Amino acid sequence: MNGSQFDMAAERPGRPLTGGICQPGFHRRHRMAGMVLLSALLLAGIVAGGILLGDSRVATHLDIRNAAPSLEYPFGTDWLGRDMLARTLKGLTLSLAIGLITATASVGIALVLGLMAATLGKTVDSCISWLIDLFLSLPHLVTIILISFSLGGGVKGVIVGVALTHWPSLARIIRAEILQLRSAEFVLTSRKLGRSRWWVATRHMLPHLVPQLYVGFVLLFPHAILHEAGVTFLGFGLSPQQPAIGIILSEAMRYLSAGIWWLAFFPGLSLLIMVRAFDVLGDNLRRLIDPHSAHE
């Protein structure tokens, strides 16, 4: 095809010059495939860490303590001869469980308060908006430490602390969405027909909030996991007997000066990879759900 023929072809309507790889459907399928792959990898990590690995892998073996990474022990062993790969996987499994509980609780709190703020009048809206601004102005880590310390620490203290500090941003988004839905024609029609506020909120508004709740749930995961690890690392979270990533990193700090770098490197890298995986998963989910960015 010469230059003039190429120009004529470019001017013909309905004949896109871009190939199939640039079409929106390809990007959508690409994102979905990436989400499935990341979910499968995370699920495999949970199964491997929580089910397949027994307690014998984290038992004490003083004859192989402080062993460097090798084929038999890819993450090395610690000062008690425990397999660091098994400890890391079990710690990630525990972090995932805590992240699941805290993210679910935070989404529930955000949904309830967001619905109340947008449907129960100006007084309730002002009180909840003030509460949202108050929690957003406080440092998350400090607030979690105070809540966890007041509850005696442990799993309960960490879960309550993380759950009570990660709902404000999502609650503000839900409140804004509901305020827009209140002026929709179908909502106004239901109100004129005598439907109660609760009926309108659960039948009309809640279905429109499901995408935001899904995305918020996935994006809360990495924040909850990192804050749990941070609080535990500082000594205000889980007990030392539990194989948490924060406990592993805190114990490893005492051995870095001796050149035993693998005690902190591999658990920390695994935590960052898992957090980044949830971050990418949430971003792709947001792009698939958001109509303005679904074809980017």
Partner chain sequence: MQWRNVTVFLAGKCLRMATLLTALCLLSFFLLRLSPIDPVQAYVGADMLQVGPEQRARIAEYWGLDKPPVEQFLHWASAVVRGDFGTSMIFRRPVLSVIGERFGASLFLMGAAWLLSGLVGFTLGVIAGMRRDTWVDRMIKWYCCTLASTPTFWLGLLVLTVFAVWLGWFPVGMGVPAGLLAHEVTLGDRLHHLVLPVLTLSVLGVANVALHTREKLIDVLASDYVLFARARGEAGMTLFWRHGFRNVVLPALTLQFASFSELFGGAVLAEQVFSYPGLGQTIVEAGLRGDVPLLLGVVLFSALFVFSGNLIADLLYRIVDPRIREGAGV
Contents of the next structure:
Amino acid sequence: MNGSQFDMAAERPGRPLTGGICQPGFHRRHRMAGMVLLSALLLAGIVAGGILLGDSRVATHLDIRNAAPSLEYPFGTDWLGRDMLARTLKGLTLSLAIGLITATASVGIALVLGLMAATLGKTVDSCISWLIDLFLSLPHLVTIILISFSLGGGVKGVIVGVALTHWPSLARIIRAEILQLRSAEFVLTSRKLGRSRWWVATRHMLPHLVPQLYVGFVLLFPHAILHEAGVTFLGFGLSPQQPAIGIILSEAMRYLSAGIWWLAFFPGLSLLIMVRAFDVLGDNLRRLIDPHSAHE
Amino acid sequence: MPVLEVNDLSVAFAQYESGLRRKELTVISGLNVSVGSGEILAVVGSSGSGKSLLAHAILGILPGNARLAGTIRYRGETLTPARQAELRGAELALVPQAVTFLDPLMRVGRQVRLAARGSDPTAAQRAVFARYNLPPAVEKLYPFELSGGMARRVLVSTAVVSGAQVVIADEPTPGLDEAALRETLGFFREMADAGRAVMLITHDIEAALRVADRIAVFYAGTTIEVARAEDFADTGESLRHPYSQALWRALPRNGFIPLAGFQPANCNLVAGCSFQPRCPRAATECAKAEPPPRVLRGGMVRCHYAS
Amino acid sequence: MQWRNVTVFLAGKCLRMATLLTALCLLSFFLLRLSPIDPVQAYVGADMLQVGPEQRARIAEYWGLDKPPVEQFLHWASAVVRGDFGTSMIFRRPVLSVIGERFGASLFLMGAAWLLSGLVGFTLGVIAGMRRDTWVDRMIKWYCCTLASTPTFWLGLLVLTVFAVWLGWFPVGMGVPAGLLAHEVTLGDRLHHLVLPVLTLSVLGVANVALHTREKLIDVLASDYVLFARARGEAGMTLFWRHGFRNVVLPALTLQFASFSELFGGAVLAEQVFSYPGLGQTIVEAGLRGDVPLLLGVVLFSALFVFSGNLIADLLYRIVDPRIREGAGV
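Instead of the form predicted alone shown above, give the structure for the form predicted in complex with the partner chain, please.
The next block holds the full complex; its first chain is the one shown before.
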């Protein structure tokens, strides 16, 4: 990428004012690619930090309890003297892991149901649209609480709950996409050649859907992570020993009135930044992949 | 003296990118045209060649990234953006092409009344509806409920109630059948006969010839010829510009002879005369210098070799 | 004619809702049965010792514990249809009366936040759309995108720290001052306790409406009819009120009604942060302490709540938009 950027700069001076319709698009696309890289780096940094930071920093150090943010402890320490930066990074890594599992599962469900809705005829289609309505008829958080309760709590409950609540919107997009593809010329020709529905679906439609799925996957992440943190904050799912952001924040609540603000401030801010990074990543990827914006 | 006079008009679009570099796309360049009262001037050119922008430039409603050069005069007074804002809707009126130009959530009667500038908008609107055979119930309808014919008459009504002296109709006859076409063209003839100046912007040269007094031929962002309607006759010998002649001969009744090649979208792409790459009479001079507009046989032409 | 259309439409919607609710009952019931927590045990909870054997028998009878699952469900469902949702274990009162009381408190919170986020969001969206691509627009866009990524409960904690702990302007939590009897609480007290939760909850909804309104307004401003209005001499605020506002406010309103689901979810979190005794806090308590009847009741109630929002959104379009209202059944 660096090479081509250099080329563009070299080419610039002698160009006439009126030429090259695609020129401005190039510039923007480079910036979008830069944003993608930057957010990916940030996320990788969080994971690396979470894994590499030893457990010693999250161990109890009663001599440095409730230390305000300093150079050595940028996020401060808690009432057990644990380093909040290390706890936050570990919490974010856990969130990422849960986000990864749930987003993958959601995309899988959305893909299968979207494909079925668009290819298996009217009855299946209306059944699936009814199912989508069913899942959208409850607030996500309520569904997650219900599922988490029925599975007896634990990480399992959170993962299943979040995975089961996030597929409907993507399933709708996939269904619409397929319906559009279905009337495309090459698909019609294939059908006339006697190919089966399933053949057409997997050979012709799936390749077109992959970029969509990829972007859908990245955009699901922030929602999944926020819901995971929310439901953990409420006390469902993860046990207090696990360093999840939701748990950190719900513990921090008890120390707010004592003026220990950093317990809540930095972990939440980090979560916000991570979610935003995913948003930027997904949004720019979408625009990079979408052919309509190629000439912007 | 012409009521509306456009001199050396250029419209360009500035396109900024994230850096400081700016690109410019010239859509209209060095255009001259004028309309007198009681006259219909048709501006004829192929679809998508930027003719609508001429109407928008005269009214001063071009998008923000458009840059304008040249002068537009109304009754001898050079228009500034501020003056255009005062005149549009009062002295200058637009008749748009389709029903999509009406607010979908407002009853059409109200929309016509909003265009009226007199003391009693309701009376003015009812009078003009009656004049155009629109039943009184139509004023209570929403745009989506109008038939094609009603929509056209409502759109024409907005120009009439405004009392504007210059009416600019942008492609007012898209794909109409014979009866509807005759009716619509009749509306404009009637406006001109009442002393208004009408500019009819269209791609349909046959429709234009049936009603216009003069025809301005639009090519690659400029008027390459202004001719009397009578000049479009026989084999086109009286026409001054080779493009006008080609346009005339491409009509079904004149032999359907197509012209090879296509129009450049950006005015500055072709050096010299913009028609030169397609011109049967092109000479070396044509590629060097852009022909200036000159008066010829009671019309105007931009061609080095027209006689 | 038009009212007949609306009635037919309403009947169809309600029918769909009935099927959804039935399925939801079935689903929740069996989900909760799946739970490793024993209903009687959970029901009785920590107060096991205080519950006599005849009371345990009554609970078992309500749940039909000695019968097979399908029969159990039918037993429970028929009670629900009769309006008997059972008795809440935590509150020792009928579920419906608990929901009614808690929903009243939540309604204040959600209603105020809904109104505030709608107004602020719409205004921001209109400003951004009118001043497209200026620094104001960029600021608003950035602000909204950041808001959309902000965890509600964290925002609540921040608000709480700043306004309640540091500045001391507002109480730290609860719906009413501690230690007062119900009839001693004034409306002022209630409002005072409501400010911070409302602020937190409304911030959440702003982003959605603002971004949506901005997009819509940009579309409208680029439309043929606005161009024609400008050609007729309309400009500035007149143009906006005549043509922009009407065409933008309806989608925004619809979106607001359709966002009841997110509103409820946000309320659950906000109520938890502020210990506000609303329906959201109730479901959390019911879930954490295994109050099955209450949990079932709130789940069904929240579905009803979301459904009514969507129904209003749909109806609004049918009644207000002439294209659908007077058009032959779009």
